[in-house]
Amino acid sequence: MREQFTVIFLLLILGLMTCVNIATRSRKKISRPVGLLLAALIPPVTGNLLIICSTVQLYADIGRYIYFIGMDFVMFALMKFTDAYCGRPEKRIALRNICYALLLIDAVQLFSNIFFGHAFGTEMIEVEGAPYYTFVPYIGQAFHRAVDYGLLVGVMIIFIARMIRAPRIYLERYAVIFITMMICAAWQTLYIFSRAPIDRSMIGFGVFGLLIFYFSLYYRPLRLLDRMLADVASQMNEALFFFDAGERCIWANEPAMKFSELTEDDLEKVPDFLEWRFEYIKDLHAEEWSSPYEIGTGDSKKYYFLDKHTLRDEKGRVTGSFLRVRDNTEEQKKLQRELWCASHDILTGLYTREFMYERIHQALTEDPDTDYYIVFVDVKNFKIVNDIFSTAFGDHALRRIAARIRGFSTENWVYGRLAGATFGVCLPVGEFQEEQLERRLSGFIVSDGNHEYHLLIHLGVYQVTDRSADVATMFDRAYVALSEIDEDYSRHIAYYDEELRSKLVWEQHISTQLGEAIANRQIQPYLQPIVDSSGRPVGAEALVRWIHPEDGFLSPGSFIPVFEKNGMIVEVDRYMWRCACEILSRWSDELPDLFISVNISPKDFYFMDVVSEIKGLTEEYGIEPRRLRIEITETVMMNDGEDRMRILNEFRELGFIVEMDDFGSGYSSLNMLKDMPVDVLKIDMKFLSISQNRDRARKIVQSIIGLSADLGIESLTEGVEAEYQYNALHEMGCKLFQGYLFSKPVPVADFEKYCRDSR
C-alpha cells in the first residue's frame, strides 16, 4: 500500500508542478495567486511522500517539518488567492496582517521543535513489515492546528459571504472551491481522529490545487454564459431567431416574437412566417447569407436587413444557426432625406447646381444621338420683388417658377436651381416649344392671394455642340445669350450662336491686350476741335482710338462698350487723362489758351478717387485746371446723385470746368439742369434729328440754350454737320460748336496743324 500512495503522491507533485509552470505563463490577472497556491501545495505533499517512503527516523522527521511548515505556506497562499478570487481585499487588511503574523509565529515554533521538542515527537510502528514513523502531537502541534484550521475556517467564511451576495448565476464558481475545501478539511479531521498511520488527506489537498487551477484559469461557467447571452439577445432591438442543426427554430428573443406575432409554442412556424413575410427571401436553409428587403410602398414602406450565420463545433460540424432581422427603416429614410437635401434645393425642391451638372453630364454621355439645349432661366430684377413685396413673396415666386418648370418638363429633362433667381434646364431640342414658351412667359404673373406681380423671365439657349465641354461652360454660353435681350420686354428667348461666340472671342481678344496696347501706345488720343461762333478753335475733346498692329484701326465702338462692361474702361480713362495732360503741357508755349475735354465714365467713380487722380496729374504736368475740362454724361448722376454732385463741386472748387455731355439724348430734365453743378451744357444734335416735328424741337433747343444762359451755363452743341445747323444754333445764342462741319476727330499732329491754319 505504501508503494501505491507513493505513486499517487508522485503523480500529484508532477501535476502540481506542471500547473505552476502553465500558470506563471498565463497573462490572466488571477494566474499569479493561483501559481503561488499550487507551488505552496508541493512542499506538504512532498513532505508527506517522504514520510510514507522513509524507514529511517531522520528522513521521516525531515518530512514532518516540511509537511507542517509547508501547510503554513499553503494557508498564506490560500489567503492571497481568496483575496484575488473573491475581491475586496482592502476591507481585510488589518485582519490579514494578523493572520500573516500568526502563520509566521507558527512556522518559527514548529522549526524550534528541533531544539525544544514541544510540538511533536515520533514513534516507530510496523506497516507492511517495515518501520514507519508516526508522529506524537504535543502542545505546539495543537497551536499549529488551531492556526491553520482557524485560517481555513476564515477563508471558507469569505467564500460563504461571497456566495450569499453574488447573483445566483455566479454561485457555481465559488461553490465548487468551497465544497472542495470542506472535503479536504473533513478528510484531514478524519485522519487526525482515526489515528491512521498514513495521512491520506494530502491527496485531497493536491486535488484541491488542481481544481483551483482549472476553475480559475480555464473553467467557463456555461450556465452563466447561457444566461448572459440570453439576456443580451433578449435586450437587443433586432429580431433574433435561433435554429438547431435541423433548421428547427428553438428560441427567439422578444423583438422577434413581436415581429412574427408568434408565441413560444409556435416557434416551429417561424420558417413559414419568414418565407411569407419576405416573399423573395433567399433560401432560408442556406448556411451564410445577407440581403436587404423592402416591404410596402409609399410612406408605409419598410426596410429590413437580414443576415444568417451558421455555428459549427471544433470539428466543423453544424451545431445550429441564427437569423438576424434588423429594421433599418429610419436609417434608410434618414439617408434618403440626407441624399435628397444634398442633391436638391431646399426652397424649390429642384436639383442643386452641382447635382444638376452631374445629371446633365450623365444624360449627354448616355444619349449621344440626341441633340440637347442648355437653357439659362433668369428672372430679371428679382431684387425688386423682395424689396417691394418681402422675401416671403419672393420665395413664393421662386417656388411657383420651379412648379412651372416641373409642369412643362418630361422625363427627358434635367433641371435645377443655379443660384438666386436663376434656373437651369437641359432638354432635347425637339421638346423645346419656343412659341408656347413665349406666350406663357409674356403673361407670367405670380400671386399669393394678397399681391400679384408680373415677372420678366428671359431664357438664354445654347445648343450643345461640344459634349466634352464642361457643363458649367455650357450654362455660361446660355447666359451670354441673355445679353441680346437684356431689357427687352417683347422677347423672352435668345439663342447663343456663332455671331455671339465671335463677339465673345473678340471681347476676350482685346481685353487681354489692353495692358500691352497702353504700354506700347497703340491706344492714342484723337482730338475733335471745339470752335467758337467765329469758327476759331478754342479747344478739343480727347477721343480714344486704337491702332492695332494686327487688326488695324479700331473704332471706339469696337472696344469701348467691352471695357465699359468688364470695368477695364477705368484703365483706358486714366491713360487718356495722362495723355491729355502731356499734350496740354507741350502746348503751354505755342497754344496756351486751348483746352482739352476728357471723359469720365460712371465706373471710374467706383474704382478710384477721380478728383485725386486728375488733380495729381495736373500738378505733375504743371497745368492750370481750367485747361483740362471734365466731361460727364447725365447717366453718371442716375446712381448716388448726391455723392456725384459733391465730387463735381470739388472739381469746380479746384478750378476745373465741368461739362455735361449728350444733354437731350437720355433722361434730361429741368430738375437735373437746376441742380447739376456744371459749367458747360453739351447739347446733342440728335435731339433735333430724331424728332418728327422739327419746329417744336427747334423751339425746345432754343429754350434750353436761353435757359442755360440765364443760369450762367455755357452752351456747346455737338454733332454739327451742316452749315444751316451752325447758322441756326448761332442765331439761338449757342457759343461753342463741335462736329464734322469743322473737323472729325484727328491725330494730335493734325489737330495742331488745323489750329495753326485757322489762325
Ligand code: C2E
Contents of the next structure:
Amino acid sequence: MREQFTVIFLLLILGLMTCVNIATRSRKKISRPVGLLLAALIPPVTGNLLIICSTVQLYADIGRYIYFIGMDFVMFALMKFTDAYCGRPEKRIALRNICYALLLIDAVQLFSNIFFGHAFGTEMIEVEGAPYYTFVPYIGQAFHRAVDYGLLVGVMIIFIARMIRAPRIYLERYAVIFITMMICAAWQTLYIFSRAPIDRSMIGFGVFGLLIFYFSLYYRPLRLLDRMLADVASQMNEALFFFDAGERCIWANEPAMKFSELTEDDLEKVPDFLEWRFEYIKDLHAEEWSSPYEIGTGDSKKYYFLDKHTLRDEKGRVTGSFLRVRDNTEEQKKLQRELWCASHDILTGLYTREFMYERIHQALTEDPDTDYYIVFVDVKNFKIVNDIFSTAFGDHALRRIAARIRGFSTENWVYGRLAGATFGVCLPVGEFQEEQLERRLSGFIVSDGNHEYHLLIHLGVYQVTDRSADVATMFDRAYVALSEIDEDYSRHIAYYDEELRSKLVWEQHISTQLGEAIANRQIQPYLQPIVDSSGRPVGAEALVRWIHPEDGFLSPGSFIPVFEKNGMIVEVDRYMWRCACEILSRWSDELPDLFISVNISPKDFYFMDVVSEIKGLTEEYGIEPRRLRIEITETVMMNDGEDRMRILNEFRELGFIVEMDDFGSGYSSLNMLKDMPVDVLKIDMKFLSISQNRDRARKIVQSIIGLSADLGIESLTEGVEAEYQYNALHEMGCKLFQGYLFSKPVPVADFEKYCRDSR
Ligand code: C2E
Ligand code: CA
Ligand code: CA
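How about the form predicted in complex with the named molecule, since we already have the form predicted on its own?
Let us now look at the entire complex, which starts with that chain.
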C-alpha cells in the first residue's frame, strides 16, 4: 500500500513537473498562472510522499509542514489562475488582498506550530507493520482548514458565476474544472473525516492540475468551432453546399438553403437541384472547377459564379468537398452600366467621342473593301438655342437630332456625339443619300410643344482614303469642309476634296513662312496714289505685296483671307503700319503734305490695342497723326459696335483721319452713316456694277456723295478706271480719287517718281 502510493505520488510529481516545464515554455498568456498552479501542487504531493515513506518522525513532520504550508501556496496559485481563466479580476481586488493576507497569516501560524504546537501534533501508529506518523489536529489546524475551504468555496463561486453568465457553448470549459474542484474538495473532506492515514485526495489534486493544464492550454471546444464555422458560413452572401466523400450533401448554409428552396431534410436532393438549375453543369462531381453561369434573359437575367473545391486528408484521401455559388448579378449589372456610361453620352444615348473613334477604327479595319464617309454634323449657332429658349430646350434639340441620326442609320453606320452640338457619323459611301439629306436638313425643326426652332445643320464630309490615319484627323478634315459652307445658306453639305486639300496645304505653306517673309522683306508695301480733282497726288494707300522667292509675286487676295482666318493678319498689319510710318518720316522734307492710308483688319481689334499700337508708331517716327489715315471696313462695326465707335473716336481725337473702306460692299446703309465717327467715305466703284446700269449707279453714287457732304464727310471713290467715271464723279462733288486710271499700286520708289513727275 505504502509502496503503491509512493509510486503514484512519484508519477504525479513527475507529471506535474513535466507540465510545468511545458507551460513555462508556452507563449500563451494563461500559461504563467497555469505553470504556477502546477508548480504549487508539487510541494503538497511531495510532502505527502515524504509522510508515506517516513518511518522516522522528523521526516514525517517535515513532510507535514511542506504539505500544509504548501496547500496555502496552492490556494494562492489557484486564485491567480482563477483570475486569469475566468477573467474580470479587477472586480475582486479588495477581497483578494484580504485572502492573500489570510493565507500569509495561516502559513505563519502553521510554521509557528514548531514552537507552540497549537496547530497539530504527531501520533505514531502502525501501518503494514512499520511505524507511520499520522497527525492530531488542534485549533490552528481548524483555522487552516477554514481558510483553505473558505477560499476554495470563493473560487468555486466565481466559477459558478462564470458558468451562469457564459454562453452555453463555453459551459464545459468551466464545468470540467469546477467538477474536478468539487471532487478534490469532497475527497479531501472524506480524508479529514475518515482519519485514514494516507491523504489519497492528493491524487485528485494531481489530476486536477493535469486537467487544468489540458483545458487551459490545449482544449479547443470543437462544438464551439463547429457552431462558429457554421455561423460564419451562413453569414456569407455566397451559397455553400458541403458534400461528404460520397458526394452526398451534408450541410448547406442559409443562403444556399434559400437559393435551393430546400429544407434540411431534402439535402440529398441538392445535387439534382444544382444540375437542374445550372443545366449545363457538365460534371458537378469533378474535383476542382470554377465557371461563370448566366441564367435567364433580359432584365431578369442572373449572373452566377460557381467554384468547387475538394478537401483531402493528410494521406491524400478525399474527405469531402464544397461548392460555392456566388450571385454576381449586381456586380455584373453595375459593370455593364459603368461600361455603358463610359462609352455612351448620357444626354443622347449615343456613343461618346472616344468610343465612337474606337468603333470607327474597328469598322474601317474589319471591312477594308467598303468605301466610307466620315461625316461631321454641326448644328450652327446652337448657343443661340440655349440662350433664347433654355438649356432644357437645347438638350431636347440635341436628343431629337440624335434620334434622327439613329432613325436614318443602318447597322453599317457608326455614330456618336463629338462634343456640344456636334455629332459624328461613319457610313458606307453608298448609303449616303445627299439629295434626300439636303432636303431634310433644310427643314429641320425642333419643337417641345411650346417652342419651335428651325435648326441649321451642316454636314462636312470626308471620304476615307487613308485608313491608317487617326479617326480624329478624319473628323478634322470633315470639319474643315464645313468652313466652305459657312456663308452659304443654300448648302448644307460640303465635301473635303482635292481643291480644299490643296487650299489647306497652301494655307499651311504660307502660314509657316510669314515670319521669315517679314524679316526678309519679302513682304512689302506698294503704294497706290490717291489724287484730287485736279489729278495731283495728295496721298496713297499702302497695299501689301509678297514677293515670294518660289511662288513669285503674291497679291493680297491669295494670303490676306488666310491670315484673317488664322489671326496672323495682325503681324502683317503691324508690319505695314510700321513701313507706312517709316516712309512718311522719310518724306517729311520732300513730300511733307502727302498722307498714307493703312488698312486695319477687323481681326486686329481682337488681338491688340489698335489705338495705342498706331499712336506709338507715329510717336516713334515723329509723324503728325493726320498724315497716317486709318482705313476700316464696315464689318468692323458689326461686332461690339459701341466699343468700336469709341475706338474710332479715340483715333479722331488724337488727330488721325478715319476712312470707311469699301462702302456699299456689304450691309452698310446710308442710315448708319450718320452715327459713324468717320471723316472719309471710300466708295468702291466695283460694288456699283456700273456696266450694268450706268444710270442707276450714277444715281446711287450721286446720293451717297450728296448725303455724306451734308454730314460733313468727304467722299473718295476708288476703283476709278475710266476717264468718264472720273469726270462724272468730279461733277457729283467727289473730292478724291483712286484707281488704275491714275496708277496701279506700285513700289514706293515708283510712287515717289510718280509724285515728282506730276508736279
Ligand atoms: P482694298 O483695301 O479695297 O484695296 C483696294 C484694292 O483695289 C487693291 O487690291 C487695289 O489694287 C485694287 N484696285 C485699285 N484700283 C483699282 C482699279 O481701278 N480697278 C480694280 N479692279 N482694282 C483696283 P489689292 O492690293 O489686291 O488688295 C486687295 C485687298 O486686300 C484690299 O482691298 C484690302 O482689303 C486687302 N489688303 C491689302 N493690303 C492690306 C494690308 O496691308 N492689310 C490689310 N488688312 N488688308 C490689306
Ligand atoms: Ca483699303
Ligand atoms: Ca477698298
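Under this definition, the rigid core comprises the largest set of C-alpha atoms superposing within 1.5 Å between the forms. Computed from a prediction, not measured in an experiment: that's the story for all the values here. Numbering follows the first chain given and starts at 1.
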With both forms fit on the core, is the shift of the CA atom of V45 between these two forms 2 Å or larger? yes
Note yes or no: does the Cα of S597 move by 2 Å or more between these two forms after the core is superposed? no
Take the rigid core as the frame of reference and indicate whether the C-alpha of S112 shifts by 2 Å or more between these two forms. yes
Once the two forms are fitted on their core, CA shift of S26 between these two forms in Å: 6.7
